[in-house]
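There is one chain below, alone, in structure tokens, taken in the form predicted alone.
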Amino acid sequence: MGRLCVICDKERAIIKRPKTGQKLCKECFYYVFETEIHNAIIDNKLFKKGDRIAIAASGGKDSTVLAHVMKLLNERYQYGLELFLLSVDEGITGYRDDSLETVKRNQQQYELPLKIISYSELYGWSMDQIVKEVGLKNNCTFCGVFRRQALDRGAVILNVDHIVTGHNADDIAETVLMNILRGDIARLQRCTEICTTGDGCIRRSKPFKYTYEKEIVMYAYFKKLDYFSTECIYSPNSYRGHARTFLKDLESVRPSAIIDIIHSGEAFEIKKEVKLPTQGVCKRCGYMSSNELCKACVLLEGLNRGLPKLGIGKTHRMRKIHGDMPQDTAIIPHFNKIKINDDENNNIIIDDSNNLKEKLAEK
């Protein structure tokens, strides 16, 4: 760049921060990047000493940088956290199986315990099988719903207090836009929160809430971190993809658009007289839900009954046509009653009256 770093005024600047436009040397970029994340953690009191923290690890750039930075900050500032890697295997051949190899290398590099939990174990369906049933139009709905509950169940297995995810500023701004376009004011109100929790469920936080995706990529590149960069083979038609394209166009005109959208979401208020869904628990699996049945249970019921559209759109109309669920339909084991232990082969044993493994064995 031909000029000195604006912070140290000694080394030649080689990076222009997308977030601020500052011209920095490599070491100063590392420092401000890491310090901003540390400040987000401290300012929002995300953790306390002794917490067991599961890092949601996919092998991608965000979760790889998150694992690296969490380990670094934990040691640098003596947070006193016990860190674990938690991965979800959706069962996508040629994508997730390859990215999990990256996660396994990260486990060795960062010397952190790793737990992998799969859709096949929990639901009896892999994403490859689900896509064969539902096609490429609504597959991301299934994956997103199933992944959220899989992470929480994985956290129960690890007996952790908290899950941290690699959601960055771009992701959160996209979610704000999606919720505005959908008119989903309930989700719009909470999607910008840095830390969320449901009744009886594990706390989740986003230390990268104010961290730009471009800077995460730059950090991973200059640090030579080992991550998997291929996009999911089933995601090109996702609704989020359209929001992402729109956001990138906005960012090219106004780089602060990402943070501006997040701040708009934070400032969003709902009139007191507006009735919002009340959070409860699913009567079937015990997971948090604003309806009688959680979305995962409805989607799984549809798959197991050969009615993949049951959980898409107007479920009550489908029920009028096809009736209630037959008694022998496989369901997700109850969230609060599962007793999970690892056997000698590191497989999950679910001790529950509605044992999904027994149903799978009958297939």
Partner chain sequence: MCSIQEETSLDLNVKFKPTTKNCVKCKTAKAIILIRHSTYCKKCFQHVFVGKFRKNVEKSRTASSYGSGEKIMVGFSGGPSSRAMLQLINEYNEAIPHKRVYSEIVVCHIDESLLLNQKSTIPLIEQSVRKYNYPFIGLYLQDIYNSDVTKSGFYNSVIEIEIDAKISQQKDPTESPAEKLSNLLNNISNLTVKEDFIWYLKLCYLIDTARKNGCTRLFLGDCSTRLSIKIISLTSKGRGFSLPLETSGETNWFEDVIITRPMKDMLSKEIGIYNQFAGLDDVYVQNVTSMMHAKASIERLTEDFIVGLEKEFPSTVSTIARTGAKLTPSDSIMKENRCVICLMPYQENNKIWQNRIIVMTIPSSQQSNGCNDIQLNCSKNTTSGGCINGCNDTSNDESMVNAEFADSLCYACRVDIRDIKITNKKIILPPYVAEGVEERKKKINRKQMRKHIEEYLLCSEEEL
Given for the second form:
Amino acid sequence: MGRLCVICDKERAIIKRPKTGQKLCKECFYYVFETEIHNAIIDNKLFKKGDRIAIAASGGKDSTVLAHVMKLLNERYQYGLELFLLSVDEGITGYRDDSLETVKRNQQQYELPLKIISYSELYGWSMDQIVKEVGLKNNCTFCGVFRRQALDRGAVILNVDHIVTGHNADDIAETVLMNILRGDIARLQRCTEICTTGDGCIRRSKPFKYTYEKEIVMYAYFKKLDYFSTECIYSPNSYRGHARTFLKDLESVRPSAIIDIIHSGEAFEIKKEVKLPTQGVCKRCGYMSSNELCKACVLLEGLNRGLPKLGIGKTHRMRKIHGDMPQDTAIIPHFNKIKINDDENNNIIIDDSNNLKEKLAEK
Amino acid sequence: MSLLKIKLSFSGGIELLFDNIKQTSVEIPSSINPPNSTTMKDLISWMKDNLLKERPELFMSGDTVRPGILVLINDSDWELEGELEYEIKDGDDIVFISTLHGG
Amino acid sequence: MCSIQEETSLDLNVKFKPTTKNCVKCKTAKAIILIRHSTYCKKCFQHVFVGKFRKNVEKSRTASSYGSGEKIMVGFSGGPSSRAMLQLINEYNEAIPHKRVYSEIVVCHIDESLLLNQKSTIPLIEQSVRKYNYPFIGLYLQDIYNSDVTKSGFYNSVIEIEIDAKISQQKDPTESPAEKLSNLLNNISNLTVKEDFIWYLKLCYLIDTARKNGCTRLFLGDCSTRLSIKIISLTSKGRGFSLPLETSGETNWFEDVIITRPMKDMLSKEIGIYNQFAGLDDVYVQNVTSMMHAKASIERLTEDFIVGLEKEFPSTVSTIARTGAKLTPSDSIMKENRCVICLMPYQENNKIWQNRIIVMTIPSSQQSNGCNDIQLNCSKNTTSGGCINGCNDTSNDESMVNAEFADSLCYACRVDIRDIKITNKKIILPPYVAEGVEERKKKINRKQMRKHIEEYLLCSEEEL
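Next up, the form predicted together with the partner chain, please; the one we just looked at was the form predicted alone.
Every chain and every other molecule in the complex is listed next, the one we just looked at coming first.
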């Protein structure tokens, strides 16, 4: 007979909880795991009854467990939310095409409507094509900037109030460290917010803010959730890799370090005299931006003009050197011109990129 | 084979790895890896084999010294002298200073 | 989901091989030192180095209400940074002998040799500072257990934590200070916690000594390399709230003793080279993680990480230090909310925060490990004064002391206490900790009394 669960004192303990080191049985682990996420949602008043929520679904472990837990908590605590799955197809062969299959299976299991929005549809470039152009050095910049906009645009199409993403505690702690290391004070302040709202943009939140990556894997493993577990083939740059290794080492020295870093990050306050960029709107596509043009538009312009370095590093200087964009270059459609997909009868929205293209072309 | 006579100094705690000796004079072959002349890289690995008393990982990282250990060659920062490629000359005065707390 | 939002290119910061062999400042002399991306000759390097120190002390002087004639204390560990600092302070103060900036300079060293069973560092240190002819105070860390190292100057009651995690307040037991400190630190096997305790005990002792010697300012030798390591390690230990106080160039958090860090803009590399050129011999003092592997403690791991990163990207330290300098103590910091162990500010409700995001019980089960568990976990609705584990029995004295103690700690010290596994008898915390708990209790009592009679009062607290 093994030892008993320290919480219920009845069942046999089968796991050592990564966050606390407690030895728990399966059911008690489920309980604390789900309750902490529920607490984060309730304490931060993330949703209202009747909200339409898009779950950003990549097919990976975080978003698969997120979809599962969101559906479960919505039913258990009667949040009264209408849930959707929203996926971005970056166009990475051997990675995203496979993981999207997982998302489609999730769609059927959870009976949630799914919308897939692709880079090539939105920007005219897939990540595979971008990597061919820019190489493996700055590709993550493109992908990160493009994904953020793609999700927001998908959300407008779905007419949802809110996007939830699967960012977990490890991701957030790593971002806190990264922002200190590269001196990005504006992001340092924002990155621990559980919910962010830009001007006119859709609310975005992270219900897994306090959830350990290891526990997400554990949960998926015991619940036998179906997810896609291959790392992106275009791996992140070395600097972030250092921060990630350091975080893993910290966690092994003291498991609570991840939560402790988030606790620190939440407490940071910035001196009043430090200038932070003011948020405006991109004059080309209408997306929120602290500059005249948003990063996505600058990056896209660079790609289209064969100057892929345009948006990397000092944008201002580069634009000065290369001058304004010629009139005939392809751009991202303006935000205000996105058509809302309000076809209520057709609840299951499957990849209809051609359909969308036409809608965007209608203007 | 000819020998080079050089002076080595240790401070900031790194001396603990070298039998607590703060200063020593040593003679090393002018070409540890023939036919090339002896470089800092050769010297560091020679020190590891001949002088280091314990814990090589606290002195070295790969084939160079651990980050956080300063090296001065004749009162000049070794980063300006070519670091590992610097060719040792007879009479050189080489100082190793640890700036690390944890050893 | 991929968590990368946007990466700025770090191309510019990668280490480069210098091409010019001349000093960037005078342009004529041969460069002999590389600092980040700039090359300097010996003379210009020393000039720039001393200039950084002067800029910082002058800034703090103009902001000071004491003007000239301030009595200061130099916290002197004997390490390279404090060694250079003492020399610089001396040169600065003696530059114009009849117009000294500081009327008196006291050098204070705290001996930690008990921790490693080594011989005392005091004689060596005293010898190395003798040439300055400053009053020297050599203290032993264990003497923080003396009843006079307290605010009141005499407090002989202590907090004890026993093997079963029973916390109580006791009359000062008869063991010697050395026995008490050894026992405390021997019971802390976790080196992260041990380093935290040693550092904060030292800081408290230094502040207390400065105060009792009439010094209005304490100089600490943290250099920018050390501060950037601290910024990351404090963040990692959940000390973000007090981080600006613990890493800034100057803070008046201790009210009558201002802490100044005049070395905050120098890299440890600069200090090492300055000392070498100036022939300043530092005293190597081992600490509890010296010669250990990188994962021995958070502090040690962070040092390894930052120093390694700095080698590859030479702007790492300065970027972190700049980021840290942009942080400010929160408006919500209250002087009376001082953690009784580290004396740093704590956030109201940090215990509730912790219990919401780390759920350790289920509603239907009464926890089997009892009320006095030192794992300070409690149910969601705990109000201050309640039992730590959420059972609402406040009638017994033990759980009262337990709760009062837990409520007087900052988040990070609570994490530290949780990581202590008492294996040998009990641990005794120094009298200043017990004094802090009692002071806090009195304040809360007064607040409650006031609440009770509020409607009959015609004036505010301050007017009384």
